[in-house]
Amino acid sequence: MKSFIAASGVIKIDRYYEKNLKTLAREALESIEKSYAEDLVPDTLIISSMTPELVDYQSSIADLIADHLGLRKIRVYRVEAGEASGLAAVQLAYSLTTSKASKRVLVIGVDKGSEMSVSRMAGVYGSIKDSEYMQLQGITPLAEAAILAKLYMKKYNYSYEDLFIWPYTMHQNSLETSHAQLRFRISPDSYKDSPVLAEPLRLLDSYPLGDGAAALYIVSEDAIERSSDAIVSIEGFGGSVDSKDIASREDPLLFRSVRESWEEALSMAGIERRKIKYIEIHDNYTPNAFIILESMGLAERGEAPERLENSSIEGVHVNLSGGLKARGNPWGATGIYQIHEVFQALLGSFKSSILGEIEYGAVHNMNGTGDSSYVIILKRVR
């Protein structure tokens, strides 16, 4: 049995102080309804959301959104796996549809990252780390990324300015991404003159805080046979977890969870890496992007900054959306945005002037600094 993505929809990532989680979820669903020729009749709703309890003081978010959308007599689930909640939710949808427990699953990722002050939201984001061992000492994902940047530059002999290639490329890519939060170019001067967040990392090394919602309609093999629309199958997926702190890892400049989930997904799909022409990765901070690419084997260790050219490395286009750096990172919704982008690219509706016709694409969604990772491989089958 296989599982298929039949439709997707997103809203522009932005700061929506006047809208709540219910409204954002409904707008993502309406985005699907505008583009999908058939009626949406889900028998299951999965909500991917990281912070409703901490930001909105709202539990039971799946029940609440189902009620708001007028969905009755269906199963509801909520998935929370930190920043990686989106792909974890899609893997649950895959399991439900391939096991015949569900035929049509609506997956909605939604989070609000700009509801409170920046300092408060930084604390909320820091909660993805061990609250007793790490957060209490001020060790956040940003602080760990700063340590990784220093280690990376020292070991591989790079200057801070050498890292500019990543944020520069991401902002270039976001110019033509209609749902991206930051659609503007940056210069070397604006990069190195932006405010310091955690030395040596600056503002333009980080993702922006934003609100977002994205939705997928995932159906079983039985349900897709009656559809006349183009379809994309989930060919393979993987997931893995590493230690929560980089200090406990044998090699902090290798994200083992990324490598293991990537290799597992390729093995399940039964394809070689060269078949994949487009991938969206979880580049929450500049040094993490290079480590992810090298952990996937898309570059030798320490060579990713030199090998990246026109957003392509080893024949694979990377983060044509602008990535987390410029498209944005609405936490629990991020993985759903990434799937939407690769799904639309496979249909020829996203970045087709760069990609042309492609058969395979992949998505990598991560929590923190490689704490856990998920990978999904998609294929256009009709």
Second form
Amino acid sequence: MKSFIAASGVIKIDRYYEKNLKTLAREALESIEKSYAEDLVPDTLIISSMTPELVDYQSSIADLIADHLGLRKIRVYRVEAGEASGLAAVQLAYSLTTSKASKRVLVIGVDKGSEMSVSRMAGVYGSIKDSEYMQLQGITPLAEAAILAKLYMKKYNYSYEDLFIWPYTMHQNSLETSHAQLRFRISPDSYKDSPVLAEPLRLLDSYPLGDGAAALYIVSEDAIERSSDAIVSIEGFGGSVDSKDIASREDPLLFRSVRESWEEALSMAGIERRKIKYIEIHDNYTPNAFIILESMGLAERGEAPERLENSSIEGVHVNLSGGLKARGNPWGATGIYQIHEVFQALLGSFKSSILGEIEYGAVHNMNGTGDSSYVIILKRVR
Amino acid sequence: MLRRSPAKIWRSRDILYRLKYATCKSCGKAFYPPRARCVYCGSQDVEYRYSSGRGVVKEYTILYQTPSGFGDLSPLIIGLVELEEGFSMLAQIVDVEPDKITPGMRVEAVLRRLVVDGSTGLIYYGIKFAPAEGMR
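Having looked at the form predicted on its own, could you now put up the form predicted in complex with the partner chain?
Complete assembly follows, chain above in first position.
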């Protein structure tokens, strides 16, 4: 049994002070309805959201959104796996559709990252870490990423300026991404002059806080017969975890969760890595991007900054959306945006001038500093 | 954001105030905070001990974008500290100017105020690291 993505839709990631979680979810659904020829008749709704309790004092978000969307006779679930909630939700949709528990699943990722002050949102984001340990010390994933940056630069003999290649490439890529939160070029000077968040990392090494919502319509093999548009299948997926803190990892410069979820997904898809021509990775902080690429084996350890050329590494185009740096990172919705981008690329509707026709694409969605990772491999089947 | 109950802080006293860690009897490695299984080899044969609180700074960062509640202590110096029992942990480094910290600097655990809960007024304390005797 296989599972197919039939349609996707997103809203531009931005700061929407006038819109709540329900409104954003509805707009993501409307975005699908505009592009999809058939009526959406989901029997299941999965909401992927990281922070409604903390940002909006809202639990029970799945049935609330179902009600707001006017959906009835529908099973609802909410998936929360931190920043990686999106791909966890898609993997649940896969399991439901391949087990015949569901035929048509609507997955909506939604979060509001710009709702409160930066320090409040830093606390909200920091809540992904152990509340009895790192949270009480004020230690956030950003602080961990800064330490990783220093370890990485020292071990592999890079200067801070050498890291610029990643944010530069991401901001170039987002110029043509209509749903990206930040669409402007950056220069070495603007990079070095941006405010320090956690030395050596600066503002442009991080992701912008933003609100977003993205939706997918995932159908079973039975349902695809009546759906002429469904031509992309979920071929493989993987997921894995690592220690919650970088201090209790044998090798902090390798993300074990990335390596294991990537290998598991490739094994399930039964393909060689070289068949994948496009991947979106979860580059929440600059050093993490290089560590992710190296953990996937797309570069030797310590070589990712040198091997990246025109947003391509080892024959794979990476983060053509602009990634978390520039497209944005609305937490629980991020993985759904990433799937949307790769799905649309496989259809030839996203970055086709760069990619041409491709058969396989992949998405990597991660929580924190590799605390957990999920990978999904998509294939254009007709 | 904090709103932690006194019960939660009391429950956490072994890792907040006493640096309880775990040693794996199978692979010999130590880790913090303690878990029921070894984070390195997965063995359940672990035993719990208390650290001397003496260690060295392996790396550090100065965190300017601090979560709410930490504002009056900002910026925070966050260190990756290797304890003499062989485990590493993340913690704040205090009583030293950032430009005086170097990887390899010897430090020791001190009990300090971590954060004040703005909604209840509770003051939480915990372990930070200061330069060791002779390093100050």
